[in-house]
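Have a look below at one chain only, the form predicted on its own, in structure tokens format.
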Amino acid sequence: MSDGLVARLKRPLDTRADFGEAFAGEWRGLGAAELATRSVRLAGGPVPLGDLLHISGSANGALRLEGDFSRADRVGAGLASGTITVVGQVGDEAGLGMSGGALIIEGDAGRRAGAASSGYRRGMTGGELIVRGSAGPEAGASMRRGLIAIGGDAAEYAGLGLIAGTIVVFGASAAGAGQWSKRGSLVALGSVTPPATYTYACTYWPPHVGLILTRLRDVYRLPVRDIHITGRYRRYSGDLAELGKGEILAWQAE
């Protein structure tokens, strides 16, 4: 069976590049030559993906991006199916508005990973965004459905305006986590301080969290411990400045 497509940067990016059109929608059946014709936007205008990347392999719904993509914004934006793996870090707005498939980032992600596109009220509507490193501010902003897992720390305002879906943060969650959330869950395995507009509800064992964490461990090999699955969580309800039907679940180490 083919391992899928591999795309390697031909040279380091010397300016920011917008990959928002490169993998949006259905791309799983595209071969290397077809994928190379998709557009990337640079400061001087659009260029074919093949001008920046050497693409090889066979289409099977999987793509591996290799090189320094720290200046690449909107990687995986609009992703609807298939699996894209980035070996290293990416720029801002990775997985912006994705609706399906899986985007796996082996390093850090910049601002607004999995968030809503400019002018849109909804962010991710499906799929799984896995960031093994840390994520910049506003990860999952206005997220509607799907799953975001952050293996490191989450910067300010993770889950800002969360509508639904689940965000799991393994490291520390900075200030403003879950601010203005309407529904949805932010699961904090590290330190978190809920906003003042959240209220403590109870401490309990949430079975749905165990199912999510088991999948993250078994499928994506994230560092889930047994005690994360069987342990108790402090549940905070909020944001009471909005519908108040969201929650922050803070794992209790003891």
The other form holds:
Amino acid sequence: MSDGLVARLKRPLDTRADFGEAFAGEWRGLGAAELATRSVRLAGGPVPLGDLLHISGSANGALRLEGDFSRADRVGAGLASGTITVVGQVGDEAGLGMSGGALIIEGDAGRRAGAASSGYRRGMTGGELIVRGSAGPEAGASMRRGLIAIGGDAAEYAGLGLIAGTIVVFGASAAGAGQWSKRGSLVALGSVTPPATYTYACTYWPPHVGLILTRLRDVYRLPVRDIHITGRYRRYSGDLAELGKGEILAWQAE
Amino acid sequence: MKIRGVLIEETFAEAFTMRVARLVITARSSRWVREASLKLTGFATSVIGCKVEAAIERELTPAETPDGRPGVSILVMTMGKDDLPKRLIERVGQTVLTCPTTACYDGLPDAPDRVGVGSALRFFGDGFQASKVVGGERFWRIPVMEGEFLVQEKFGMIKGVGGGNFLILARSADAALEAAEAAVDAIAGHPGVILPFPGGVVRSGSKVGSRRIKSMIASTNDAFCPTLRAITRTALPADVNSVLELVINGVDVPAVASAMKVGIDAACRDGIVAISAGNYGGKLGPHHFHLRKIMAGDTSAATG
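The form predicted in complex with the partner chain, contrasted with the form predicted on its own above:
Below is the whole assembly, all chains and molecules, this chain first.
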């Protein structure tokens, strides 16, 4: 069984690079040479992916990105299938509008991970975005479907305008979490202060959280504890200034 | 062929193709897993009278379940593919949805045939239900007074085998029961099979039809009833005074054959005269489990 493709930065990025077209749509069948022809946009215009990355290995639906991608924006944008793992942190808008597959970021993510592309109403419509570190503001903004897991903290407005889907935050969720959401779930395993437009409903065991956390533990080895799975959650319904069918589920430590 | 002095008769069990679903039920504790499971599999011994045959396949540890809680896997079987979703909706809706703390998942994720269960039960939520897609599968969250009931939208359906069996011919009722219990214990947890009758054992084996009432589908298997030895065409050796049957359903032929092998072996003990099997002359069911072939290790030879 092949280990898949490995792409290493040939040299550190000295300017911001837009990877939005590099892995969009179907790419799993592409070999290293074919993938190298996809475009990356730099300030001076588009360049082939192969100009920036040394790509090796054979196609099996998995791609590993190695190097400092902190100036790489929109990594995994439009992802529809396969698994991309970024060893380290990424720039802004990782997984923007992705519809399937899995994007795993071993470090931190910048602003608007899994959010909607500019001019689009819907963010992620499917797939799983795993950020082992922390995420910048507006993670999952306008997300329609899928799963985002943030191993560290989520900056302001995680799940802003959430349409549906699930965001799990292992660390602290900053102010504005879930603001203007219609449906969807924001599961806060760390501290969270629901917006004033959310209303407390009850404290209970939400069965879908057990299912999701078990998957995050088993598939992505996230630090899920048994008491996260079996514990109780405070359910806040909102955003009542919108449709009000969303929820913030705040884990109760005892 | 004899095993520890017990005759393995030169005969075969005749079995049928059935449709199978595997349910995984979890709950907050083993107690509530058991409560839901016993209700769901209650009155599900034979399609003749129950429309469905079901039983617990095995217990699952929290590490084996989708939500990290204790659980069981249950096989539910019907004769027709159209029957299975109806029976699942009835039983899950009445016995699992109603049971505190439970959730219900598909245990055949690779089966290409899918039948809607959660997709029907969700309407109990009266518009307050919500769905989640996890790992590419949709689950329905149905609000209930206790909290929420979670049920998978669709369940896999495969072709399986129903009616694998063997008969324990014993010198006494006590010996028959002890041997049957030993066989059930040996089969317990065997992957891919269930024993749908009470405690895994049947005392009322049947023959097809009736001598007197044309409308009856089945009636007592008089050839194996010791009390009728003198007045019917008996199939019992002279020193047999009690007969018990194990009926084994499974996900495929090898699973049933393998379970029959371990069960028969366990049943071959003091007080047992012979092991036989129920069949209809080989004309009704496509799967023929020849006892001697199975005990010789050929668990694949089961086609009539």
